[in-house]
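Next up: a single chain in structure tokens, the form predicted on its own.
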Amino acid sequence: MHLAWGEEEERFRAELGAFLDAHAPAEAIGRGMEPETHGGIPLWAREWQATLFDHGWLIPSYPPELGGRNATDVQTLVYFEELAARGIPRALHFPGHAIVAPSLLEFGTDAQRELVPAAIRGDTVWCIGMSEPGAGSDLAAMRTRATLDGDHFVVNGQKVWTSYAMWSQMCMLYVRTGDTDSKARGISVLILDMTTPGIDIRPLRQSAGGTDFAEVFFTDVVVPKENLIGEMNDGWRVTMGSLAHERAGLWLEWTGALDHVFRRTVDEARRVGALEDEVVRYRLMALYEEVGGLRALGYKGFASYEKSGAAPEHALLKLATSELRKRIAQLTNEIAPSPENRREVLGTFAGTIGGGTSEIQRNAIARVLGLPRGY
């Protein structure tokens, strides 16, 4: 049996490859698929995202006016596969094209949808105001409140771990508009101009040394009523859609990033002569098998999605890839201790927290399997 893509998919891959050979900047090649926010968004990354949009390669499944070429699901999979193989990111800031745009296309008004092209192309940098000090994984516990006062909302509260807040022009802000104990039933979503008076952005320095996140305080911030996305107190649907958009198709990017991290570990082992150690070789082989197994699980999930529109296999991948990346980084630092490798280990802990902690992911998987919750 020979497993391979068909002629149409390979023509699509060849066209993409020719474009990448001609246009991908040197800074993008081989850097891995994960965004990097430390120090802001570099000019080359902004220009690269715009180039992808202008040539129809940013979101291939979208129409040309939204940075795509009406690609099929299988062609989109080939697209992610090729980018992952080359270690080329689409963008170093994902909220606009991965969360805001699909959310506005699904739930926004006609006026709000006019914001979509700039969000995808990267002309407008967005942040996502979800997590709070007491409402990270338990998003329904959020307390930042928006009170409707005539033709506008007044927002008071605090967000934390907000990526890109320091450089964003706009924010997709999740607020409580229902009763204090309304939980998921009382959440709404607002479009917020980050230059609005009353917003205080305070960067957070992490253990690895970067300032990739910020806490954001809101004091009597006025937001026009027409900036409400969807219906009032119906923001949970937007929230769940946003999280789904964030994760859809990312498994190839995650496993692609693992490939690059693993190859770096092998290079480090070779550099210090650790490949002569039989135990090190065995541990590297075991990690390599795990990376390949996760990639195969992703393809299985894609096949499930094509058949039924659901892919329970992908529920595991966020958990498994973030935990595996942490273990690969730990082995790298064990083999070749250095300040850079120690920072890499510290940085991997963020992947087990952001977008849903590993504990929350295990509960989600337990629900799919019909098992009891962990708490």
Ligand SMILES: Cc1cc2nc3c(=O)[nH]c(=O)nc-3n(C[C@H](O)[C@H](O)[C@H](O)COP(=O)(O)OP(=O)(O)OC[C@H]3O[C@@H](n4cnc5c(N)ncnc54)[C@H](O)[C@@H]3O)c2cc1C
Contents of the next structure:
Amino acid sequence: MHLAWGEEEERFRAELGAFLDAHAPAEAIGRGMEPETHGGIPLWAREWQATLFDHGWLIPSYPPELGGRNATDVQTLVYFEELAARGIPRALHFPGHAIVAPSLLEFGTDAQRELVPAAIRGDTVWCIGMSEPGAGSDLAAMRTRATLDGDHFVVNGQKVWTSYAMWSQMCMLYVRTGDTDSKARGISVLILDMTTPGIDIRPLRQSAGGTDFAEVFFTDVVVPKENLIGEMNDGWRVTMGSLAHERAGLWLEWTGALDHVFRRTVDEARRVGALEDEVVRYRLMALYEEVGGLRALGYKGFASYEKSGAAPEHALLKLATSELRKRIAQLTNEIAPSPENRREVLGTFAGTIGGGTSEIQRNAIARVLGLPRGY
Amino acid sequence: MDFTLSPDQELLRDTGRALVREHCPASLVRAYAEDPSVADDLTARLSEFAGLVAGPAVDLCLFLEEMGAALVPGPFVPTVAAFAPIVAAVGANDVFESVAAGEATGTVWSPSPVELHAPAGDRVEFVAIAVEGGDICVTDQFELAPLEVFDLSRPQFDAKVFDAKVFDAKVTGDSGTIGHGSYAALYRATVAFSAELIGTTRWMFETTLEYVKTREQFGRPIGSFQALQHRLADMSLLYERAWSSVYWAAMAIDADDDEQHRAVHVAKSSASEAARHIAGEAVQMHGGIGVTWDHDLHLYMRRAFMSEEVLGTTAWHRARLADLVLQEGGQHE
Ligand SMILES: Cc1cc2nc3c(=O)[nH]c(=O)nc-3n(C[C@H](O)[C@H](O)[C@H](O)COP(=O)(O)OP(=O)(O)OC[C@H]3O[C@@H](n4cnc5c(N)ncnc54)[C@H](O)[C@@H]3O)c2cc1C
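Switch from the form predicted on its own, shown above, to the form predicted in complex with this ligand and output its structure.
To see the whole picture, the full complex is given below, headed by that same chain.
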């Protein structure tokens, strides 16, 4: 156990630092890692994502043709450290590079894999169609149906809370292909071109004011058979895979975001002259301890991952960082009430509901703890 | 930051774990309250590991975590966790060397805000006493007054220097407490006690986890009830976060990194918070058996309470941390 990385890692950091100094746009520096886009993916963010890709700094562990430089795990960690320290996001929308790319690389055909570079670079914007009105936490209850008809599927049904749907060219769509009651055993995943006739996208305004997700209706939407990812009725495996990708690598972005918002909370407390208040100081420090502790926990998880390829700590981190994010925002507004800080609180629920609710995370942690299935 | 344990560190941890499993059953802890000499054999065995005082904080912590999980009574922990760094800081080199060789034991008495009440003072040869004016006096001539025993495995005492005939009296600093001018000793002691407390917490958590998997009500294990599962998930989070904070601080100390000034406060405060919360949940999830004298839980809970109070309360640590973190233009990480 030691605090600092070796010389080689520091060389890697310096190289990245030089790149960031030269190329990071002003809008990105200090912006923080949060994905919220509030009304579209700005041009600077698209260009930045492409620049990172072109220089092999978007997903360092990938080979150059996929926006990386074959970096080791430790180098990847250093990469995230440096971005987090500078508050620089890689991209403002993650489905393409964080979910679609790894899923296609693992389960896709050769033809499908050709979609990967553009998905990572952000040239094609992807959305993920999983949730439905009747299937949220219980994903296996989804009903959007795809019927195989010769060389194509015909899709009918509805998705909801589909982030970025209105700006997406492509969708990774989860559909029922088995019997109505086939649950997890009857789900398949399709690649859907969002310009296909029969798709109706209705943006949903969020409580915080932005419009980042939509409900999406499908009426006799035709999808070529070769757009099936993996095997027929085997989509659950792809689901689990894609969620795992999301959980495995992102913790430093989450803790980096916490650093950022905590700093802002302190600034807000200073602004309203509350920084000398003993109660405020006590409560701020309780949160500071959590932020630092979660970062340390992430590193502990990284060590288990390096050692065994599995990191039970990661299950804790999604829950902990999103819940803490919410409490930091609440405290900020309590100390320094303002329209912005109030809105900020509303926005934080995205983290504790999206990507599996906090309760579902606790259920998963209970499994990790070896507890029997719950009632 | 690399949390990977080296093979030597794993061996150290496993050795400590095996040693206390064999030589420190709960029955010994209970017997100690009546007659502290029952732990003499254990203390002798542990003295072979006294050399940890001269090594990295991380190693010391790994070993002490195991001591905490078994509620090891007697002078070993106070000696290596608190006494050793303080004699090192005041430059009482001969005493430090005999401690490191496992030949001498000692404890520490220090007033608020970084209180230590000569834990296991009745079983040691030396005491480091913070005397009037904040100087520290290392002596084998001292007088003890027992305090009311709450933690059965670790009685506490008021201690004062016996007479002018002080053995190897060493003084440091000119005012304040132990922390003054010798923060390194205080940091090491704080993180060492925090690591021990983490072990105590681990026992409470694991024991509870085991219990809810076996205890049945309504025809099923109580651990299948989601109301308990979610609380256990939160307990595991608190425990893991505290564990990580403690070792982070230990690494910062070993690297003599600036981060240590903040990390020790985070470590103590987080370890205390996890201990307090998990102790309460552990008792609740045990039901009636959890409030009996016969069940070992209360032994652990008592230790958890006392460890939270020593070397600075949570309020004190947070106040100090706030001074460091919130100063104008101060660093937040
Ligand atoms: C900002 C945001 C972005 C999103 N983006 C996408 C996206 O891009 N693509 C997509 O497919 N989906 C997306 N979602 C949907 C998200 O995955 C679902 O909202 C989430 O899985 C919860 O489903 P639900 O909304 O139907 O709530 P429900 O499942 O109905 O949950 C309601 C409440 O019941 C609790 N609950 C449910 N089941 C259990 C249980 N077994 N044990 C204990 N408590 C339970 C939940 O925790 C919650 O508190 C997004 C959601 C948000 C908020």
